[in-house]
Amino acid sequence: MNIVIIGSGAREHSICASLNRSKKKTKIFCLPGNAGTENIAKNISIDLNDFKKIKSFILKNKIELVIVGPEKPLVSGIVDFLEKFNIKVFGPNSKAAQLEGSKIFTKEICKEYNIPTAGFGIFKNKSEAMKFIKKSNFPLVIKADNLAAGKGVYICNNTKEAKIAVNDIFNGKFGDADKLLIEEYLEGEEMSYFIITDGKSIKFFQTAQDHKRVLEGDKGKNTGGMGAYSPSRLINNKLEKKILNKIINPTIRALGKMGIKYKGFLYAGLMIKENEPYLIEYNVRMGDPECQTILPTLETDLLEIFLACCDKTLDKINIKWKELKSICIVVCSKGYPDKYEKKVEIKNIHKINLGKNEYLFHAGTTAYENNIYAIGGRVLSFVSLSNNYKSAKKKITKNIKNLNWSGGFFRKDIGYKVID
């Protein structure tokens, strides 16, 4: 069977594995791709954005499922593009794709729904946002409403911060934005919640806890996530079941209502407070670095559950895990999220071995004459799979230790809150 993974990050590179890993034979190939995803797959150079050679190396090459991995592509339309040249495309169409393309279609259905979320306005302009600030009482969440990568959010102490995140964002930081979200800020513990559906039936997909700031302590900027670990310390069955009934399934049903059918990932970033979910945000595939924490503790075929969403049959999969805890540490290069230097080599990469249960998968890396690079700023991402997370991150750290590259840097208290 002939598959195209869309895109060129860890992420990709875990789906690349696991489907790699399945029963059918397959050939895939990975636009474009990284120095990772080269080992196990063919990586084809593409523009993502041209979506009309995208679709005629697809015929060339008579490939028979097409996997979408960031968010870019889904928001601007390319299942929708695919669909009409009948290529079977799992992930959400441009429509479904709103729910992570703007912040204000998702909260609109929440007020709709009565769907729990923090409290908000939306503001078209900075005189508009700077006039509610200074009436309001701080802190403050304030978002660019289209997609920035996981950065466009500001939590702001005082007028000051405030000021500056309304000028980032209405000056064109995370690209043309003419609105901008405005929320209170709500305390409490964050946790991820996934779920994968065919449009009719849904199925979990496992917890895990992102850790999106850039330093020690869950402090500095916000990234594209600096590590994770799954499951979630706070999931439990009466949590699991106000998410699914106040969350998730209000949503399916308002996107019904619209005509939308969602087929895809879906992954609801929520906060926790007394056992009490509030929606965040959705994203509309699965998170980075989640989906590499928690692709290796699936049990099930993942290309026998990309095919049954895509056919419509979901409902006759059942999706097993392994019993076991899973840590993602993310390795970046100096200076990221800010200006970082892209060309770096990554001079002993070669000499990581991994041990059962272990995994590296690459992100912003590219090879050249058997040399490995790194040209972006998240670079490589370690993980681990044990009976505990202490165990789990120590191999980890051995690792990086291992890996001793002067261009980089991790965080050193991932899963610090399941970790004594």
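Residue numbers count along the first chain shown, from 1. Think of the rigid core as the biggest set of C-alphas that the two forms share within 1.5 Å after superposition. Only a predicted model underlies this, so the values are computations on that prediction, with no experimental measurement involved. First, how it differs from the form predicted in complex with ligand AMP.
- A movement of the C-alpha atom of E341 falling short of 2 angstroms is seen between these two forms when the two forms are aligned on their rigid core.
- Taking the rigid core as fixed, one finds a CA shift for K261 smaller than 2 Å between these two forms.
- Once the cores line up, the CA of E128 ends up 2 angstroms or more apart between these two forms.
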Second form
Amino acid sequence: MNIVIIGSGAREHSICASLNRSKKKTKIFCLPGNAGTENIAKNISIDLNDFKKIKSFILKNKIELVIVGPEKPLVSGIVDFLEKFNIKVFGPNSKAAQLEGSKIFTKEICKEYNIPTAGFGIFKNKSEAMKFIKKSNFPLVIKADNLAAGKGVYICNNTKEAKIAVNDIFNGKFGDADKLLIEEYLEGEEMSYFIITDGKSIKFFQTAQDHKRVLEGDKGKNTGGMGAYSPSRLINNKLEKKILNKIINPTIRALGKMGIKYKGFLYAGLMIKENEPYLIEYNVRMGDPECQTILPTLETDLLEIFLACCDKTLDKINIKWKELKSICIVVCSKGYPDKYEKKVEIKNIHKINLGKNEYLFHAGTTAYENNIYAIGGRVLSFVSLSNNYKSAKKKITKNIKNLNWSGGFFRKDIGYKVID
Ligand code: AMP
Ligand code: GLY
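Switch from the form predicted alone, shown above, to the form predicted in complex with ligand AMP and output its structure.
Time for the whole complex; same chain goes first.
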């Protein structure tokens, strides 16, 4: 079966590796992929904004399944476009992808269906927003409505910080913005909760906890994710029932009422306080680094799951998981999430000898004349599974030591809440 994976991150590399383990014979193309996917698939350099070119490639190469990794093409309607040509695509269409593409769209669903979330207000200009801010208690959370690659969220502790956020957003830092969102600050511990759905049935697709801040002790700037562990330490049957009954099911129902069928992964970013879930945001894709952390624990054939999802037969699939703990540590380019040098050689990468239940997924890498170079901020995801988090982490630490890459850094405290 010929398959296309769209994206170039470690999330897409981990999807590629899982599909490569399928018992069905596959030929995988990654658009555009990275130096890691190149070892198990064929990388095709293509502009992801050029849907017509992507479609031509798919038709010419008799592709039977397309998997879309990142949010941007989903929100821009790649699924709607490809489906017009009878191409089988795993991922939500543009209407469904508004759950991530517009925070206001999601908040309005929350309001109508009583979904627990932070109290919020929508503001159409600077002066309305500032008037509200001056009367409010801090901290406050100010958000751009549109996709901002995780950067459009400001946690503000005073009026001065709030003013910067309002100015940034209305001055176009995250593209054209005619509205912003001001939210109450939620206390608690964050957890990522994943489901997969074909629009008819919903299946659990694991939990994880990400480490978003760049520095140890959860300090410093927000990043795309410095590491994660799965399952979450917070999940239990009672909490799971609440997440499904109060958050996921009403959302799918609300979409249904609007005539929107959701197909794909849905990732609920939750704040958990005293075993009560609050929705922070939805993402219409797998998380990164959560995907790299979770997929190695999947026992069921991922290709069968994707196909069942596209064929609306997900109810027939029993998704099984290994009873193991998984940890992922992301090695980043020095300087990330601010400026970092590009095209830095990762010299010792060939010295990494992965054992059983150990994985290495690439993100910002490229291969040139047998050498591997870092070209992105988040470069390598090291993952390991074990009976406990401590021994899983030990195996990763050994692998990163062998890498001994002077151009990179990583957080040494990933999983500190589950490892004493
Ligand atoms: P988002 O892009 O909406 O996921 O926000 C990025 C991060 O900001 C989240 O992962 C949280 O850590 C934090 N955050 C967003 N909204 C809130 C909120 N209402 N209360 C507390 N923290 C928040
Ligand atoms: N791990 C955060 C994200 O994928 O958005």
